[in-house]
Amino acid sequence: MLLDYIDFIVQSFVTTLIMTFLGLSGGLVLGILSALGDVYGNRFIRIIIGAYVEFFRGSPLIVQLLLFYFSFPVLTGIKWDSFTAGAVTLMLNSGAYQKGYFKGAIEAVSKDQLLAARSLGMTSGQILRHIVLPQAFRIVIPSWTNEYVSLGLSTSALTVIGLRELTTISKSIAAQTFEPLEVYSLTGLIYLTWISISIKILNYIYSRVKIPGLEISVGAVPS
């Protein structure tokens, strides 16, 4: 009977993938900007970034989704659907975590390299573009892999705002077919296969580009 619903399952999984990559890519931009602001910015900028990070790392994702989907339109008058609200929330949430990863990676770059670059007459912008960020991107891959896995699994929380992602559709199919064991087993298998393959790919990439002596421990989240 599950075969009758395979199209819905595939479509919902595609939605899950899209939300994951939107959240991760948006969070990547926010994380880099926040990390740079925290490392190189003034006190006011650091306070703003700190408040942003504390909120999104210190509150449940479900609460954030409910706030952005139900409360934000009431307060601002801006109307948006569950897809947009979910994508924005995931971006902001992921950005708060990625800020910590990138800050740690930026600070892991040897100070001797920075001094050498300045002695050669490089500007701060050139040092950032050609020395700091290229190394930071390579150093951060293990932690970024953790974020990818965590965010991918966290998309199941989108069910609270009615987005038709994999978990939401699985609940609906289970209710219609009265076969929860089969439905949720298939759902779990899809998540497991997707995440396992992704981890192997990212670990392979890291093994090829890692910088000896500049690795940061997987799971470390600098503040």
The other form holds:
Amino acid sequence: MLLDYIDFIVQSFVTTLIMTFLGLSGGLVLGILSALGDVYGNRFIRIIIGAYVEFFRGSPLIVQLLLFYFSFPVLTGIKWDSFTAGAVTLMLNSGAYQKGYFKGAIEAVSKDQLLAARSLGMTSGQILRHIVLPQAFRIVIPSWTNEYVSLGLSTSALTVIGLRELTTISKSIAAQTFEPLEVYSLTGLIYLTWISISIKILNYIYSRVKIPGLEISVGAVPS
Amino acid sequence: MSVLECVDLKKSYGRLQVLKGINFEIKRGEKKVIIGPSGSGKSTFLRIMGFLEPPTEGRIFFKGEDVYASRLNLNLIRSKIGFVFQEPSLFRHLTCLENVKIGLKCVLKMRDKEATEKAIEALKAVKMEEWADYYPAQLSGGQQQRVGIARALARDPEILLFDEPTASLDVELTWEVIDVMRDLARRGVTMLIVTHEIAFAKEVADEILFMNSGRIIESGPPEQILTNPRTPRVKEFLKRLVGGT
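Could you present the same protein in the form predicted together with its partner chain, rather than the form predicted on its own shown above?
Now the complete complex, all chains and molecules, led by this one.
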């Protein structure tokens, strides 16, 4: 009976949520820093960021997970568990995508506003803090919602390193109960419900912080 | 006393020389208007005089001090100059009031209450106080431009620089902005204005300067420049401008 496994399912879903949260928040920091580095940094910084983004956007997440979990310890001698390896990989992966979204949002803040801020005597730091970032954060929300969905669902790839998240646990339960139809239907339904609710919440947040005239720039998201 | 002065000012972008040696001075309370064809370097000149771009050669004095030679703090100087741009360049995530306040708080370190009072006063001067809580995108181009003027005006600058503030507006909106500028001129604000509004220039300018391919080729009181220019280039320009082509 599927109900006997409900504890496992809930626990594994919590793990999925935690991995999504870690990946997105780590990726947020990495993404903003890389975007700033790419827009304002020198050639050297831009090359490093370019290589980083290229690698994580240009290879499958599953391969990245395998590399980090199995190959990294061979290379460095440092052993880590699937939770740490998975979290780090998700952060780096999401950071590479979020960099693109944030770069687009930062560049969507028009140049004449920057010049106007300069003419008021504001320093570069003040311009970034008071003019660029407050607008970029609002502009980025719709693309960030996509990243949330994409990364949240991609956590199922963690099953290749054996992390006990929702997909891994579903596989075990299906194997034990011989009820793949019921088990995987339930799994799919959990993902679907979670993501639908999340999108609703993020859209609500966007509608609350949205400012007249700022939503125009949405959609321009170069890499 | 001179507010801004430049000596043999030159500016190049790569091999393209945009300004070819300009000498200019504006004293407190004076209103000077720069006219001239597109691409003559008017905007570049204004941006350099507003310390938004460094010159390639030459010296610029702000109230008698050589700004670049004495390595003065540029942000401090900028905070004493008001700049109004061609495109309404309001901060789009801030209301009109916040747009005017931000410089007062960030740069001049005013307290919130004082900044609000100052900002309201400036918005009143451009007749926009009723729109204080609106966002830029909710206003017409002319209204945005007036808020831009309030933003430049609020910190009691030594001089206001206008870079074709009406160029992107239609006729009616142009007049509401011109009215505000005329008002400021009457109040004795020092102003350096790049514009194509000849009637306005004639009315307020102490001196009109004509710029052509990186040089000031003629300057003088409005009556002389507008009705009896010495150089054929100015004559031709004015004829076309009045002709409306």
